[in-house]
Amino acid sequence: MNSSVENKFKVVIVGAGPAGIGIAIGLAKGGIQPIALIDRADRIGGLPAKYVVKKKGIPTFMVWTRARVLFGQQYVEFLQQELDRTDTRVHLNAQVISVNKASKEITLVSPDLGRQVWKADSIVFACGARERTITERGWISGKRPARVYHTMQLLDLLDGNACLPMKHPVILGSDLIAYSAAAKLRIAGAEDATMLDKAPSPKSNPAERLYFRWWCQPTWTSNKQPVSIQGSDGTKTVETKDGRALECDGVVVSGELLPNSELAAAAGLEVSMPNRLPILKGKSSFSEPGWFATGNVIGGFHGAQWCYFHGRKVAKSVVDYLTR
């Protein structure tokens, strides 16, 4: 199993979203053969892939070159094409649990593939982030009821199983995401969520606030002091320190971003605590040669099309490595 040749590869991509698409396109049209790509998903695309297209939808991703707003579903489709275009083998349900950093090997878990080691020339980190958790967020408090949900699970339930789990949401969170979740929450019935931040004015900027006023008009309030969802089998409010009791069936705790880096660090590869950041060269590669990342997962909050072509440009340097 181990010293199979089917299971060496020039290089290995850990995430099979825009950006490790991007690598993926970017390393085949340099050259680079043969290319992994794997994700525990059960299909590419990351988070674009679960804003799918439907009737009264909301399409929030921007694509530049084109000067068009599109469905992440019909992104996604986009990058199928241009992947399908190259003999870059792809992994889906895969779930990495161990990685050397010496040898360049990988272990990996999937039902069709059962327990493999993967061994690379150059392995690429293109996980994304995720939500920080309520804990890690560290102003948010309380009896933890049920109807307390993160964005991706919200998107789970109006998306993915046409379930309206509130009527009456307040949103934790006032950047991109949190529109668009108070966007899709309006469209699939509920009333106009109040949205609540510590920072001064919301994080989304005005153009994109502006974007989201054709679906959604979110009561904007700010807080800088700790909160506390309260409630006994549902929620009920969320209340803040000066008195403000913000009555609600439903909490989405939306944005603040943190890179998903725990395979890097467990490689033994520098990440910096406690933003969890990949201490990169360059802004791709890891002082070990050979170990690259791109994407999100080196910190920030950027869209899918920004994540793609920082995966081409980051595939030349991998590339370079390679060929040196």
Ligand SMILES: Cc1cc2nc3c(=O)[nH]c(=O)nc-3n(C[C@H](O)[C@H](O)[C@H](O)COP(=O)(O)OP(=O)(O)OC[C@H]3O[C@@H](n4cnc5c(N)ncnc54)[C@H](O)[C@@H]3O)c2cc1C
Given for the second form:
Amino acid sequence: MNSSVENKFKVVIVGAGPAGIGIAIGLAKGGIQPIALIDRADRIGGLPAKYVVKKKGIPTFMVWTRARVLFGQQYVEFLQQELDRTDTRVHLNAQVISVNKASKEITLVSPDLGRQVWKADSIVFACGARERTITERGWISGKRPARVYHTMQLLDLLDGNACLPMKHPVILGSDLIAYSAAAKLRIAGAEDATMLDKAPSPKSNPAERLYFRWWCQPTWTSNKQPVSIQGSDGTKTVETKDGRALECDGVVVSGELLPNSELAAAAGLEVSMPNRLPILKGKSSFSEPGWFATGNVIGGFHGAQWCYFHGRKVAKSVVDYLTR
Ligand SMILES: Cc1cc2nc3c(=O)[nH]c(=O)nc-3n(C[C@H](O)[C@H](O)[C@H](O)COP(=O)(O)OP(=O)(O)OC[C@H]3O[C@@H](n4cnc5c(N)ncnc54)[C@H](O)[C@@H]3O)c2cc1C
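What I would like now is the form predicted together with this ligand, since the data block earlier showed the form predicted alone; can you produce it?
First the chain shown before, then all remaining chains and molecules of the complex.
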């Protein structure tokens, strides 16, 4: 072992969301160890862990295999039980800040460990995605008045602070996340939202829309042309190119995700710009041997359980690579 390398693993997984947990479980079932599962957060579960169980809340995590819809927190508890049956070494509060393509080393920083370099035979990115900012989305212009939120910010306000930031919302976006935001606003006391997207019909699937009809019935409007948000101190209207002005007192921008592929790109692994999509062969591995990606970091929008099963599938490719 190189003298500066503090730890050595068969596989290091960056990100302990559903995809990272899925791959850890799949690798354990394939007899691979030791495995390190690293997350910068103080708990496992990734994004679903933020959706805590709440009285009068709306469960939005569809678990097809159990024919149930759970709160994110409940789904994570279920994943935790599965993970506990493996010997995976989970390292929380640890941020991976760089990876080395040639030596398969990662550098991480953590309050407990300081700065360390770890080495592995294979490295998996399961770092998820983040929502595009308003400027990155291109479709939205105009002023930047107060009360324009991403869905994660909205969630923090509604769930975290019990605060209703708007009564007459316009939601830009129409996938599962957008419908979930509309429903959460409605039960918190807002009116049914007006929902606007450049797609000709809502991006969420009919089953998802049917589920959310129990709580909300947003007014849908398709608008291919860019829209602009207007208002000075607060948001007043969302204006469309064909002259419509949708009155509102707040806007939620939802749903377009950008892969967290910065680590891979900085290491010289193939990532296409500006969309930051990892360029993969066979849907999970980089052209550089031993480097894999799973879950939302590969691009597109996927529900949590899809990401978990994707992790399980990619684990098989990693096992093949290690035992070849
Ligand atoms: C706003 C929003 C709402 C959603 N709502 C739903 C819903 O209601 N139902 C549903 O089924 N799906 C929902 N989804 C989708 C679902 O949450 C994702 O599909 C799923 O969480 C993706 O899993 P993942 O493991 O790929 O990524 P994530 O869950 O995002 O996990 C990635 C993990 O990687 C960690 N990480 C990233 N970079 C580093 C680093 N450098 N070092 C260490 N750790 C790192 C992060 O801390 C995070 O824990 C939503 C997504 C979004 C964005």
